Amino acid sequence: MTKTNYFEQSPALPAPLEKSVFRTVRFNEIDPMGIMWHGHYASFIEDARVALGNSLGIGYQDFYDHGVAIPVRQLHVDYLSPLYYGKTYEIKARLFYSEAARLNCDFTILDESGRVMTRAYSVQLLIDKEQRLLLEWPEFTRPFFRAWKEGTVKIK
């Protein structure tokens, strides 16, 4: 049985932030069975994660500009139904609030009828230029987290 929430969420914490993107399965992404090869799901998930981070002002470039990298530590995918060539799917990304210096995101890929095709999650850690693990959020992210706690975050 697939979990509907990969991350425990206390009601006392701010609600997850969400962004959707749409992608169409391309010919080069399918396998001999005519379905999307499992390794390409990561690029669908990445598109949603990038769109969410950019819409919040905490995208890859924002971290990079402040000397921080955010490598993926974990990626888990539950393949529920195959994705087919030429079909367009919605990929929803949700970022979960964490006091720890890590980005916890889950993802849902839906077909045009809203049926859940795939569920996934990723965890990203923060490292500095010397590749040392950061245990606290960088200064530039603190206004974002304050606004999230206050419920005033704007998603672009």
Given for the second form:
There are 4 protein chains.
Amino acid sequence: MTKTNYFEQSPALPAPLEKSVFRTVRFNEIDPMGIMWHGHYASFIEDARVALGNSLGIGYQDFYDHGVAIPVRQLHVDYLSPLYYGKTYEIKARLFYSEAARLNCDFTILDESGRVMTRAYSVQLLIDKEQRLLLEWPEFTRPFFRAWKEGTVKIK
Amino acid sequence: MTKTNYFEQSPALPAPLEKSVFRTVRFNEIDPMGIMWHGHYASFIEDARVALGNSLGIGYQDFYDHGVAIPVRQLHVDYLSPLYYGKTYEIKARLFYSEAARLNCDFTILDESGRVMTRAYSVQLLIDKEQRLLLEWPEFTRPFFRAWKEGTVKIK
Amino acid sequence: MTKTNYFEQSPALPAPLEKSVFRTVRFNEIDPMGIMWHGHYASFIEDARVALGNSLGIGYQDFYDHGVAIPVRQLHVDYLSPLYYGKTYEIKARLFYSEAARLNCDFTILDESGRVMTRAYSVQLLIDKEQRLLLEWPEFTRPFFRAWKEGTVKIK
Amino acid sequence: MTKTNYFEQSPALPAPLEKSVFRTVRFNEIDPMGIMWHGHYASFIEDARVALGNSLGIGYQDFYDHGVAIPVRQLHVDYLSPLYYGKTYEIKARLFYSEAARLNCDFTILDESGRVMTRAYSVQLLIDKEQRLLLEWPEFTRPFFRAWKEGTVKIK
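To test you: the structure above is the form predicted on its own. What is the structure of the form predicted together with a further copy of the same chain?
Entire complex below, previous chain first.
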């Protein structure tokens, strides 16, 4: 039922870049079934996506400073096992290389033993201040993509 | 990029059952980009799903009263156009007929002119109090499914 | 323990203006204790405050259109009885007359039988685009205050 | 306008116990005014209260394991300066000694330079499984209170 590879890509392309954050489930994130409400995963996922973007110099603020917004165009979550109150989970985000101007990320949420609880992906588009879709990556991201292709990206 | 039919089904099966709710975007649901934050859609969608379930007598509470929980196993959202503060949108939920014990719903969010802003779907599984997956629909839902096949379901 | 009059005022001043909205507690607003999580009341209260402001022509958007923001400076909630899933409650907001440029509102949440479940109040200040505190009501609010004093305000 | 001491107490009583947590403002916690929405402070405050309770062995789960719930009876927030996206703040919780069975906490949110951004307090009551108010501290908390009086409490 759940694909393990949401984004298929040629092995010739640079490998995905990844970063993990850790987050503990809050009291108010638990629903009447005693598990984390499914709607809170978007925030868990965003925590990892934001951390990855910031560490690469292509975060929300970086785009915004260049007049570009990066709204989420698609979000997909496969809830494999529930998350519980007070437990801490790893959220791992991976950014996939794309020539087209879009941010393709996938996500894995793992418990403390490394078991996969959730898989997810998101797609973000780039728009300018007039709400027009950008078809090419903005100038300021060029050095980043060059480094990615050369295998010299540093994840802070 | 966006499929219009997430669930394909034989024309021989009973047609989906549907219900709409209306909801106005709140001040605190707007993100720094000036549009509704993508994570709030899960709640919009749930409003319609809950209303549909309740109107059919197979809501959260109905299942719960029979010892069954219906956790969300999969959620997918295609964000086509942004939602804005203070605007009221229609959220239309449709439940698809399934012999297997799972709730397959799709969702359409429309603006006041009837334009489609969002498409989405969710899949829910049924589990008992020992967290075991139910493979068959619980006894209490039988009359509902019979009525659905006979075309006599009443949506309150 | 709970005061019933948060804002004391001279009987010579115009009486408070009020408006009610109704809201049903959502599945995801229930906490592990089986009652609405205390942090969600701010949104319930805001629903009534926004409705009252809009009905009087002095809502967020009205102020914003005149370059003024109205941030909440103080919020106080007395939780008297818990709110439950699926129940619908009335949230009544009252705006108190004030010569000083601040919005003093109190709130009462009632169940279907009219029993008081919650009392609360909020204080909002007015600031301009340079984040400076406004000491006087903006020009555009003058007709409203004149009508209030004359007893001719219409609540839409 | 803002009191700095919400709970007055005799100097003869044991001093408050305190603990801080740190939290970074998320993208979706920012409202259309560009500052953290006032309703999210309840969660910031709860983070510090939960951490303090857990560190003292009198957290939600500790009470729950003894058949006691500790609902919030009163919440008060004084918003002194706004919180901004991506900034990290210290949230300091203090528990005040009380012979009566109630948890009186105050809170201070500070920015990275130590400036006070927010002051708040909460009062929690103790109820048993039949929703009856507890007038005395449960047995399991006795050693904790004895240690507090003796000045030997360890905050983990």
